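Form predicted on its own, single chain, as structure tokens, below.
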Amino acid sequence: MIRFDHVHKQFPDGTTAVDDFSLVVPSHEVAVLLGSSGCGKTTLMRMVNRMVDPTSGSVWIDDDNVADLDPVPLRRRIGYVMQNAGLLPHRTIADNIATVPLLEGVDKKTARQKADELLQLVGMSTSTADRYPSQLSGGQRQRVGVARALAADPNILLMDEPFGAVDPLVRRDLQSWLLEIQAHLAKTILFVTHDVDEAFLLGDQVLVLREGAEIAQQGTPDEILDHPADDFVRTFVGIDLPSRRRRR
């Protein structure tokens, strides 16, 4: 479970990116932020794991604080999953995916047979492993990401526009792959993303966000479509376009 408690995020330059936001992410739950660039979403996924501290109010996962905790285990506890993946060049795949196993003090041995079993949960040939990013696709990369993402069986998982580098029909490909996982691991997810049909597919919960992380909706894909609160979810997510309508 992901609790935020009132958190308020102003930055030096006076800057305030999070205005008294509160939310509970159920366990083995897909909680999906939606916005456009600059409201907020990002930093409040960077609160759970201390990327970014609030300037007041609280994060939780579980019954811990995270402001109690020290910012590196935390981390190696979470997975987390950015847009172009952010693998390491000069490693291997099988290192990349290895690397927060072998900080941990797992042997080398142990920790490859690990990265072999993970590149086979996420579709990927084990002939793979010794290959570096730069001979992989953009979306093979990304798979890449989350099987490091899972490498230290984190109960959570943070994705931070996971799939917009990569071409449309990989991105879809990734979607349905990723509700693959989801359906098999049962993951406590926190998603961010602009696209909305991204957004309706994949969460449990939505939460459409305005200027300053200001949830203008909060409920399921299909609530949010049946019900918009107002003017502006209605033409954020297209409300009035037939394919929201198609899409579940």
Ligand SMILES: Nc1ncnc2c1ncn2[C@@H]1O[C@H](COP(=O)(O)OP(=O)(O)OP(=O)(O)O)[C@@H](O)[C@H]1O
Contents of the next structure:
Amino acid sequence: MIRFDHVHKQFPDGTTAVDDFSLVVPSHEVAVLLGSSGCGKTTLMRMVNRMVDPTSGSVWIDDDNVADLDPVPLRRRIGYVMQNAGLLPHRTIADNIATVPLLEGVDKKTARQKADELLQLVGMSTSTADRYPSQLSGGQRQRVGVARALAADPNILLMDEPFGAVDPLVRRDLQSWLLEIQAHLAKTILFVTHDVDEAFLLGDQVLVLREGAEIAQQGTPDEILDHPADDFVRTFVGIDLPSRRRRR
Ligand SMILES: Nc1ncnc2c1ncn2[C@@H]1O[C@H](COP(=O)(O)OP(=O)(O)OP(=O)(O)O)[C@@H](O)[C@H]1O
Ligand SMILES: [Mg+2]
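May I ask for the structure of the form predicted together with the named molecule now, the form predicted on its own having been displayed?
What follows is the entire complex, opening with the chain shown before.
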């Protein structure tokens, strides 16, 4: 379980990125943060692994206030897929995937086996293991980003627009693939996107956010589509578009 309890974040330059945000993500569920650029999604996500500390309020993982946890081991036990995959350019795919196991002292051979297993899990050929990130397509790099996040077998995955940089067809593929693996891995996932269809496809719950991470509406995809809270939500999710009507 991840819990945000009245968190607030003001950066040193005075920008208020998050203003009084609370959320519970139950274990094994996917919560999607959906909102426009700059509304505070990445800031919220980074509070979970302490890349950002809230100005006030607290973030909890099960019974632990993350403020009481050492950030280094905390980050190693949380999978984080960054907005642009964030692979290290001068390391091979295998070494990128096995970053955390290698840091934890796993031997090279075991790390390589783990990397091969994860490549297969994300639907890639193990023959790509010795390549460098620049030698992969954008969609493949994003899969590798996910494989790396899974390497330490974390209970929690933070996914910040993990499929943002790929074309719509590959994106659909990656979304179905994530639904498939989530059906048996059952991680607790905080997923960020500004793609409405992606949010409704993947989320057990969806949070439509305004600036300052203010929650415009929170609910299951069906609840939001059937009962949009206000005109902002209605417009944001494009409730009157033909594709939305089909889904309903
Ligand atoms: N280190 C920082 N210092 C000052 N302001 C910041 C910092 N990081 C983020 N911000 C500001 O906080 C607000 C929220 O940023 P954040 O990155 O969380 O948005 P986001 O919802 O992830 O946007 P995007 O969809 O573009 O990734 C923005 O106004 C941003 O400019
Ligand atoms: Mg962001």
